[in-house]
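Below, in structure tokens: the form predicted alone, a single chain.
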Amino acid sequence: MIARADLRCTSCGRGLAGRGATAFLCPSCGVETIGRDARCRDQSVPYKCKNCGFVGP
């Protein structure tokens, strides 16, 4: 399993330490882990899957 601090927002880079922070499966293909920071998610900045193209808020 890969620990939380070692993942990064999928939309800016940044590490996913903190309050609001969250990493799941693509909600498409269900295989690439989507990291995303309390800031990202909080403006919906949008995320691009690395393994289908899926793109979400």
The other form holds:
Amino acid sequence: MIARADLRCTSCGRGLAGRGATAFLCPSCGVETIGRDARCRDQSVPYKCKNCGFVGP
Amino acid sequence: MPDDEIQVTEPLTSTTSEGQDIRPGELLVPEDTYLTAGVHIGTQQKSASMRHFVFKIRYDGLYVLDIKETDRRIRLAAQFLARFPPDKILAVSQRQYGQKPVRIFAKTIGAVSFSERFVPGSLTNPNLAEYIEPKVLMVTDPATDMQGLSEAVSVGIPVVGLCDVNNETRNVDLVIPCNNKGRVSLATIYWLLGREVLRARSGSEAEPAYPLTIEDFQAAL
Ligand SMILES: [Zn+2]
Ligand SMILES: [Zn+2]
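Switch from the form predicted alone to the form predicted in complex with its partner chain and give that structure.
The next block holds the full complex; its first chain is the one shown before.
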């Protein structure tokens, strides 16, 4: 679950390099990898799974 | 009129569905189990990020949560946690009534718990005796468990959080909307989460062996 530089934030499309970002499998379908960069996490910007449509957080 | 000004009159101790349209068998437990535990009873303040989990405002000014969404989120969180190695799950509670539930929950699913004090550096300073490297963090309250939350952000692991109506959801990656202050509410949620994690791991719809009761999770008065 380490944020990797080649992953992108599901909400805003920015890269996930740097402190504060994370990546995890969609809580609903477990298929799609959800990326969240530090800014979107901190501001609780919603993310939407491209596979199942789940909206988090 | 904003939706938070709707006036509803009903008794304080109501154990009816409080107007939430729930069919029998739709929830993980009978609706009364949630209602008598007060899992749906929020606070008098509402954060912007929690507003879409609010079902209505009660006559006495308390925000009431949508119990179906709470139930759905408990299922999702359990599925989510079940995908991690048990000993890589860290559950924390600085909140007093959450400490016993967190301990029993962690023991039940083979996870690690820090109840009581979260020693600063536990996730970030390898020189500490308390240092561990979890892959996911479960917080009982993002406000009181701020230290753990902030360290989870530093090390880039996802966070599941019990969030009350007044909580900010910043840095929480999966919200379980609920009353995270009440003694019985916290026991009920962790009891159910424990059961559902075991069920998700077993990959079966069948009821797993689960001899624990909600009372087993309750902090002493
Ligand atoms: Zn972003
Ligand atoms: Zn999904």
